[in-house]
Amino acid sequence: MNFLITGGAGFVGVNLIEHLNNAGENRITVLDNETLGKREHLEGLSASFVHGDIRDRDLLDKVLPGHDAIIHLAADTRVMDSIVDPSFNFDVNVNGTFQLMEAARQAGIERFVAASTGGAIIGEAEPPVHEDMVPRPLSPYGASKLTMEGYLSAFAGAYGMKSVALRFSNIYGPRSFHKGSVVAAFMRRALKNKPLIVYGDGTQTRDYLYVGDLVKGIVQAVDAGVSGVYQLGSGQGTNLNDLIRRIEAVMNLTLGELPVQYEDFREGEILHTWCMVDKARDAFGFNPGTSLDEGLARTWAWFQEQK
């Protein structure tokens, strides 16, 4: 199958296609602005790279056609910067999808599959959150992936476009280059020597998903052509303190050996968020399979190699 990948210079698109390189014949372009992801994070992986913006819809118009699917992480995925700057993130988010999308029916690509998410759209709500809870987004990142949900349910009714949103829980891994997602701060700081910065008490939860089970998820949504809202997570909660127990056990520390440094909640950000993933395992077969503790230590090995 032919791939198109936005974003795939970034942790999650280099995962996805280590997994399809390793799964068999698969052409693979990479369309990345290099704003995060770097080319340079490909090199070892079979993919075309192509430097450029989803908003530019010259550009999409040559790179599209000849494409079965595409498999859409490009976005501005900072829930803070978002409040900061939320015309930014409309811009990249909406208008950046809403030009892919377009011409990718232009092109006659009736595939596609887009990164989302499931606490930022679902708001403050009684975990474990599911696909048919009424959205209450906190921030206007989580409304503008709502938004890009609308548009991928318009384009599967009005055009027939295999489409689908996929709702990323926290996802972690290995080749978590610049993310400044909670496990891979932590690593980074810690390998610094640096306290690890939480924000709040520590008791808010999160599911965490490690990439390798993520990137599984994508290519069976993919492969079994559905179209809607899945959420793809671990099933499980798991607290900061917690979390962060569990890291200090895969380097071999004490309990309370590493040092933490509490600050403020954040406005607009979510206490406690966790998520159903039943709809997708009934409709591609997804199944996680890594635990946590296994993830965090394959995770904290990778780390250590790049230090």
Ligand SMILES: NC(=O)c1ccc[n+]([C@@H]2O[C@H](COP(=O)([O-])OP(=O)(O)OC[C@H]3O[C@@H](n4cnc5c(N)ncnc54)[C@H](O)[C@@H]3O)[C@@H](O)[C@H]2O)c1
Second form
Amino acid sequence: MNFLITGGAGFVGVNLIEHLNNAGENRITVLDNETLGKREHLEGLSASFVHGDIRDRDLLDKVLPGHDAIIHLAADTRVMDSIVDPSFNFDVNVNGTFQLMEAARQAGIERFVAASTGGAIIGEAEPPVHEDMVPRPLSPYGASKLTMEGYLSAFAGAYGMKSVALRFSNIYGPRSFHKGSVVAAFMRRALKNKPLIVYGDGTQTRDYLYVGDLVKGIVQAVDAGVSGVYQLGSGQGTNLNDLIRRIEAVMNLTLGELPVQYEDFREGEILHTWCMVDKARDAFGFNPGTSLDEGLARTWAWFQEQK
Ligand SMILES: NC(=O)c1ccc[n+]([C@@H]2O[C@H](COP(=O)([O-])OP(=O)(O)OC[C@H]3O[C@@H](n4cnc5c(N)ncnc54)[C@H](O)[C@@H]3O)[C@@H](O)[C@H]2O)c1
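Okay, that's the form predicted on its own, but what's the structure of the form predicted in complex with the ligand?
In what comes next, the whole complex appears, and the chain from above leads the way.
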């Protein structure tokens, strides 16, 4: 299959391309504007690189034809940035995704797989969250991904596009050095001997999914040709204080040795979220098999190599 991967130079993209290459798949084009991911991140991997923006329709019309499937990862990904500048977030995540879908439709590309999000779409709700819950986003980022899901559904209904939204939970793993997400931020600060910053009292719960399990799930969804919305998470909730203890263990530190600075809880963030993954398991055999301790150990090993 001939893949076009938007945002392919980013954290999930590079891990996905490594996984596809290992499975013998080399027909991959990456489209990325290098705001966060850089083409150097693809060194040693087999993929052709196009520098460009998903909002540039002329470029899309040149690059898209000839591909069988689009895996759409490019986005303005940070919840807090979206609260500061909702217009920019809308432009990239809603307008950009719409341009991409329109260009895909006109290029006759039938498969469209898009990265969506779990907690940020559903909002504050009793976990475990699942695909049948009514979404009530608390941030512009969550709203932009929900709008994207609306267009995925509409393009399936109106034009027969085989579209799927994969709602990722909190992804962590190697190649995440530039990420603001919690595991990456903690490991970066630990490397610099700086205190970990926790917003709130650390009892908030998240669903941490190892990136290796995520990229397998993405490819399983493509291969199975499924449509609709699927959550990809670990299926387990872990609170932040527990996560810190586990990180201390993989760093061979004693409990409480990592300094933690507690600050005010941030508006727009969700207190507790973790998800059910039964739908993805039943539909395409998704199996988040890497334990949190094993995933953290692999991630820490990678961060240490970057020192
Ligand atoms: N990492 C997570 O925990 C997580 C959780 C839920 C959803 N997601 C979604 O998964 C996708 C991938 O996330 P990631 O963690 O790899 O993020 P990332 O920031 O590492 O990668 C995103 C990539 O998109 C590129 N990009 C941004 N704007 C662009 C534009 N206008 N045109 C072209 N390229 C552009 C960036 O340069 C970057 O390389 C995103 O859609 C994100 O919203 C990620």
